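Coming up is one lone chain in structure tokens, specifically the form predicted on its own.
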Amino acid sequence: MAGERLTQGLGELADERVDHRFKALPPDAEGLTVGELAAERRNLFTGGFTTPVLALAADSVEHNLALMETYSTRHGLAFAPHGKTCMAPQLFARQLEHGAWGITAAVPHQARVYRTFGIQRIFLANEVVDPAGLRWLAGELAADPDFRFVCYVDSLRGIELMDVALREAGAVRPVDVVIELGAGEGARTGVRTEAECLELADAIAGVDTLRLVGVAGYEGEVPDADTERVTAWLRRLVSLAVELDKAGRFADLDQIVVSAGGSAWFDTVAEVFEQLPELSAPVLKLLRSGAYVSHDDGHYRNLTPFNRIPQEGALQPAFRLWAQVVSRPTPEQAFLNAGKRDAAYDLHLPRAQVVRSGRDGTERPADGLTVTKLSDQHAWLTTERSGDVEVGDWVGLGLSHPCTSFDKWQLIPLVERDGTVTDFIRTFF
């Protein structure tokens, strides 16, 4: 049933009409369905697309999907990639095809998108305390006995709010929860001490609307993170699972969940999780990295664990934002028609990578070009030589931070190396 829902949902995406809602698509494609436009296999540069246009490299996406599948399998990890990175059901389907256990969410809205497309396993890496979201969740669990949902708890008040809302909703199945261990003083969410974790376990045992199934957290929030500090926190997480198991808190489970793993320290997660002792039930060692699917040319290029373990492979940046030179007011300055509305800029500015001639389509490295600032609709370029670019040239920009790249575009061309557009990735932010 879930597979049918996902297939049906993807088909409905392909049947959506191309119109003014989707920026950069060819104006002459108005009225075609997305599937019909994809079938035309237009060229990104000569097929009528307007600039700026964000492109996703098909071969890099496939490479990254396969690499993380291989890595997870090799290290005995289940994988629930964080879907908030892309919010793209087509990519969720690809991740599931590449062995993902399920998809991670951060808020109920994201989980609603997932369920619309038939995602059967959702790990929500946050506490859910609003009654409306919990009513919806209770209904989903009641309607589908095969639906698996897990979320965080990190406070007695949160447990109380969840219990009240679920009882008022007439929940017929308990919500599976994991206790979130905070990453340290000054970190983000999560319980700060093991003693508090045990207190929460007692409280969960006292209600019938929740079921404790494990422990989790996010090592990316460890203050002043380095390998030693992250390892120490992960060992605390593992020890907490062992202590709760010895206390009988996981009795009658067929599987205990131990989860961590963003996109910066999954190698350390794999190493520490490998040392997990045998517990009273099999352990689902759940990794949640999400940025890998597109990777990037900035933040995650610098942070990826594959820099430390090159023998395991390397991710490939898949995004490139193409913009045109629309003004060349001085020999040292040029302006592109892409700005904050189009490019991720919360962590690093875009990087000029390649110039495509507006005269003959030839490409050359963007040597001497530097993005120094973004306005709403312009990128400020400094140029070393007056002949570096001219009005009409296309400039390909590498981006930093996938999460704030995907969320600016509702329909993203999936492009082969020669510029052929083979599909369009729909996002839901």
The other form holds:
There are 2 protein chains.
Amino acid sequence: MAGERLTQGLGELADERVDHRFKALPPDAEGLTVGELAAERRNLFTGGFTTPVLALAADSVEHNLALMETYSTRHGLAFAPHGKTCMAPQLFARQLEHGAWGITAAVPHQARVYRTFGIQRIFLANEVVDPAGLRWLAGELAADPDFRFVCYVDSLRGIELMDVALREAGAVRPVDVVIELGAGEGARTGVRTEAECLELADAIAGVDTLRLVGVAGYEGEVPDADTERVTAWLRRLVSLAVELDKAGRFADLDQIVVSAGGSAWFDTVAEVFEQLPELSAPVLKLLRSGAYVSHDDGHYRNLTPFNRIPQEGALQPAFRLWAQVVSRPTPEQAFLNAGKRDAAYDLHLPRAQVVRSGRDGTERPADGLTVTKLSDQHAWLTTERSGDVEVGDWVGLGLSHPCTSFDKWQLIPLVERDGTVTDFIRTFF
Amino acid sequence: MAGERLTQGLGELADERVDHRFKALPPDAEGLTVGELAAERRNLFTGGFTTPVLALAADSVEHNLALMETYSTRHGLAFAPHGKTCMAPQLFARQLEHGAWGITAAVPHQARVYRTFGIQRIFLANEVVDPAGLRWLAGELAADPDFRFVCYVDSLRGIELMDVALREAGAVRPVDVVIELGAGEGARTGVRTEAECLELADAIAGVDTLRLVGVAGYEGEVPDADTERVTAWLRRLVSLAVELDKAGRFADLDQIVVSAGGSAWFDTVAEVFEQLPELSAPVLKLLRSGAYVSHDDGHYRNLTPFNRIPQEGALQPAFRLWAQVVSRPTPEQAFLNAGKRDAAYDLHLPRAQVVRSGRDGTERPADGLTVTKLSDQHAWLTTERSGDVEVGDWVGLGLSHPCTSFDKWQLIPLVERDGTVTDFIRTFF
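And the form predicted in complex with another copy of the chain, for comparison with the form predicted on its own?
Everything in the complex follows now, all chains and molecules, and the chain you saw is the first one.
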């Protein structure tokens, strides 16, 4: 049933019309469906795509999907990849095929997209106190007894607001919540002390509309994070689960949830979670990394745990943004037709990787080219030699931060090594 | 005919279904059309909208539309507001109703959106050397003799690439181009010297596929811009027009185009363009400011020329991003459920302006609240007093940079002073 809804949703995506909504798609494909255009197997460089165009490497995505499946299985972790990264139901479907338990969300709107595509297990790694969002959630839970949803709580006021909103919405089954343990003083959301966590557990037990099912947090926000500090915080999280269990807070559960794990420390999460003692019910050790699906050429290339555990594999950066040189006003300057509207710019600027000649389509390394600035619709390049690049050349850029790369594109060509576009990934931001 | 296409396009926007594609829209409005939801005149705060939600103040937009119409008329300027800012056909329609000559674009994809909505005059303030984009353009020009299009050239290679692409596309009428004069050494695109401009004019005259119709540039990129330097560069631009005219380069035209003017220096543009001597044909003095339509609470609040000419009026910031406090882990910290996915962050962080109580809906100034950081889906707030804000409160944020505010929202509620939502602005990024 759930699978059917997902299959149907993906079918509807393939039936969408290619039109002005989707930048970079070939203007001469106007009127075709996405599925029909994919079936034409056009070439990214010669098939009528306009620049700039973001390409997602099909084989790298497959590699990354398989690697994280292997990794989580090997370490006894359930996996709910963070869907906020890509917001792409087609990738969610592939993640579920690769064994994911469910998909993580950050806000109710994202969960709404997931539900439209029949995602049956959603872990919302954030507090939700919005009455309109909770009303929608109560409706979803009432309509589908198989829908599993978990979100965070970290305050008494939040519990009160959830309870009021859910009662007003006539909720027919309680919302499962986990207590979020903050990652330290000055860190992001989450309760700062274990004493407060126990208070929240009492408060949750006092309302019919919520059910405490475990603990969670985000080690990525541990201040001055290093292996030692992240390990220490994860041990606090695990101890909190043990303490709540001993206090009988998980007495009626058939599964206890313990969740952590972004894209920078999942090796440490795996290590600490492996030491989790037996609790009164089986434990769902839930990892939530999301950036792995595309990986990147910047932030996560530097931070990925696979740098510390190369024996377990390596993720592949799957994005390349192709932009065209439109201006070459001096021997030291060149300008591309891609800017803040097209490329991630919050953590690092894009990096020039390869030049594809506008004359003959040959590719060469982007020696001497450096992106120094982005305008809304231009990338500023400095060049070392006047022959480095000319007007009309395409420049392939590596990006840093998958989340702010995906969110600038609504339909992303999925490309094989030789440039053949085999599908288009639809995003919903 | 053109007006019909725009009217029809706007009608189709009103007939779009409200669904999971549009964040913040009320989940219980699923299945209504945008027009039907607008007709319900729901309240932004109590009508089922989820947080975060970006609101555009209807009266401020109207004020800004009228002010720039008055301004350009008073100064004898034609106006092609830059559409890259909002990419919203409904706002384009209002701009045209307010006397705009046409709409400016930055890349062919934007022009494609404009053409879908029947925009008849497009000034593309950038170089275009993409064969696929030029093929599309040739088709549009061939299909509609009333379609007026102008774009930049700034290199011999660019002229060559345009000519080849347009000939291969079987272009039936030449593409109108203006020579872009760069704003100085180290500035963005555009020819650096007048001598090179004359060379380009020769080259344009040598191909059948292009027609030189004037000169243009962007004073916003003048290095270390101040009134003196911007004036000096604008005088160079005007002199270039005069020189090309004297050289007979505009001999066959019934209109010569001279264009400049972003959102920071249009007073200086107006002043210098008023001094333009008579040329061999009437001159279209084309201003291209785009940010004015929403204005902002940061970058353009600081830079708007109306700060120098208060006697001519003042723009009003029209955006307010509403987000909800979801976590209050310490007396010094609070977290909102809006982040990089929702707010502009490239020039300044959002500023907390007002708090709307989660208990009784009363509003108060956001005293003591400072946004210090954005995560993907969270805003980090520091607070001075524990009573400043509590979980459940809504915080109204002012934004800096209209371009990177619009582009994070696909359907934006247009709101009256009392919170009544009267329409929804659709964007196409």
